[in-house]
Amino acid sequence: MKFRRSGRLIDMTNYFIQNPQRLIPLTYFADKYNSAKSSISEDMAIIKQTFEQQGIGTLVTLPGAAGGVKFMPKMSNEEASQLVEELCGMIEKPERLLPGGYLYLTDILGDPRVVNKIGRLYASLFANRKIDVVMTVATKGIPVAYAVAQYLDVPVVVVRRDSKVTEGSTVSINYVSGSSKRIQTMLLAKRSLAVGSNVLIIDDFMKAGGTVNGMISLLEEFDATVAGIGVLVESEDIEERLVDEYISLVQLKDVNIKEKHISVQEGNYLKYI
């Protein structure tokens, strides 16, 4: 069938956007289209720079005969500032506040509309790291975790506080609460993640980090390398921090249970954009 270059422009745009990081051949495209490979490498730089101007992302090409053309999601700095300025807003609510000076995070993180971006900020920021897998802890981060792998078009790996009959067989790991100074136990289904892998850690909320440092622990097990270190809300009034090298969004100040108020600013983000 033979489309119009509007036709083209559109469904190529939308095909791009649905299939991130993947190595696209050209005669996919004229194949598709019944088209020269010049008019669709036409079509191309009218895409890439409309992606690159509305801060969308951007057309990789990789020449030879195994090449072809990737997208590869970007966000722009100003979008990125308006979502991390929502992410403070909604969190500050005092409302959020539960028993104990906890936050009530589970709207945000049930959020489809806010956890895509987040997910989005996330590939952004780490677009240029070799990754083959995004990992988590149960539960709240599982949510944000996809979000980002579906950018990055890698799989994601969750780790679990107890075994499941359906994970078969696990390697697990002790670890010290950074927070609590707990002993607390982590594990990972062994045919989840190949050996060897570069895995990037997402968590939802970092104290002194002793739930990422218990990840980074059980990686080792796999002899797998930390790729990088994503942290929605870390929490600023920490004598003794267990990860140094992490990106976090928000940053939690101070919380006052008596007064009920929720302090928070940008997280580090802005160093890594």
The other form holds:
2 protein chains.
Amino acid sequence: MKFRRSGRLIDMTNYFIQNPQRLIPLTYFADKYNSAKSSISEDMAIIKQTFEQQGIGTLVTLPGAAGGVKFMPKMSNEEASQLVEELCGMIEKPERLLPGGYLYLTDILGDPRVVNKIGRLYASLFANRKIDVVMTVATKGIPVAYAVAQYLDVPVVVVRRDSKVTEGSTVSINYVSGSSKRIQTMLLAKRSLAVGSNVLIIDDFMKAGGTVNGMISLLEEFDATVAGIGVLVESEDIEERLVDEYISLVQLKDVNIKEKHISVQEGNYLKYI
Amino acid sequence: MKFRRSGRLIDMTNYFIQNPQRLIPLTYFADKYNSAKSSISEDMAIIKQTFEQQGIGTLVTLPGAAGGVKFMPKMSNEEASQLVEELCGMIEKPERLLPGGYLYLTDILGDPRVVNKIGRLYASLFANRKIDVVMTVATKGIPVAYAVAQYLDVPVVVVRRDSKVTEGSTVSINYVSGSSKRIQTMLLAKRSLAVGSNVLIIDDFMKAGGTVNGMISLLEEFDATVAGIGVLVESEDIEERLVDEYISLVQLKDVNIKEKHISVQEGNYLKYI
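Could you give the coordinates for the form predicted together with another copy of the chain, as opposed to the form predicted on its own above?
Below is the whole assembly, all chains and molecules, this chain first.
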């Protein structure tokens, strides 16, 4: 089948969007469309230009026999600010307040549209780091972790708080929860993480950072390196944060249970843009 | 800014792929590209043709003032068979066998590429049903549920086996696990599911169907309707299956723990294509 330029542009755009970060040899497209490499190169230049103009991302070309072209998704600063503003607006609704000062985030984390955008933003923020795998802890962080991993084209590993027979042998650690000071356990299937991996930690909520700190300890058992930490919401200023470098999108400023009032501000992500 | 056709086709393709199932008024594109509606209609015809030819999906146009255009993702039968074959090949590897005859699927479910394809296939299979929300049970089913929900453009609700303070008030039921005959509990945050919803149940593995059956009982508490059931892997023939109508992608045929041998075949999904 012979393709016209318009058909090629549409099909290539779909392919790039569905396969972020993957190196695709020019011959793949030339063969698929039965077209000359020079035409494919021209198509690529048009796509790259549009992607950049529209804040979708960019195409990176690697020369040579093992080369090809790679789509790097990106969220523009404008779209990022808009998303964070939207998140702030959703999170400060007083009906989210649960007994004990906890926040109900289930509906936000249950919306694939929102979760996907968060994923794209984090993938943009961490684009220049070497990341082999995204790690999170069950259950709430899972959707965001997958969304980030999808845009980075890496797998996800999920840390659990209880052992399951379908995981096989596990490595477990004890850690101290930062806020309640209780000793807790977390574990990871032995075969789910390769020794020496570069790991991006993603979680939905961080108080003092005990859980994230637990994940860092767990990574040490696998001789793995922390490539970055992303938390969707961080709580209001904590005297002693157990984690140093992390990127948050939203920060709670003030949670008043008595008056049912939540105030929020944007997280520290702007420093990393 | 004025757009040329090539730029419009690329940007529109990206928009459709990122926003499946969403009705977009023609004026949205006409305004964005500062172009006549007639040009946008021509663009749309080209995109529709390419999407259909390439098995990406189709564009559906709804006429009238409240009308617009909607991208319906679809997986071609050829791509579906290829995916299921690939899944079968991965699942029958003997190193997946865990003590007790359980299967290690964590790596497959940890790969966003594979999970996304599974999501697109299920979204194709359930495309003609009225679905308001996708439901799954923590933890393994979550990534597949999100992938399906993303292509259907609906939210996800996650049933848990333990109560969490961040969920608010919950509705819980007891159910009998089909294979072990033990009584277990599952619960769902009260505010996470609207009364009367049409619910697609997605899970990673089904033995006798006790867990899925539990979810169905839980749905009754919300006066909700089961719109469909999808399970990635179903176990070998069970004498008494607790669930009638479900779509599986892979079926275990024979699991021999002693000889470390797994044989699989494709699930019943072909009947629904």
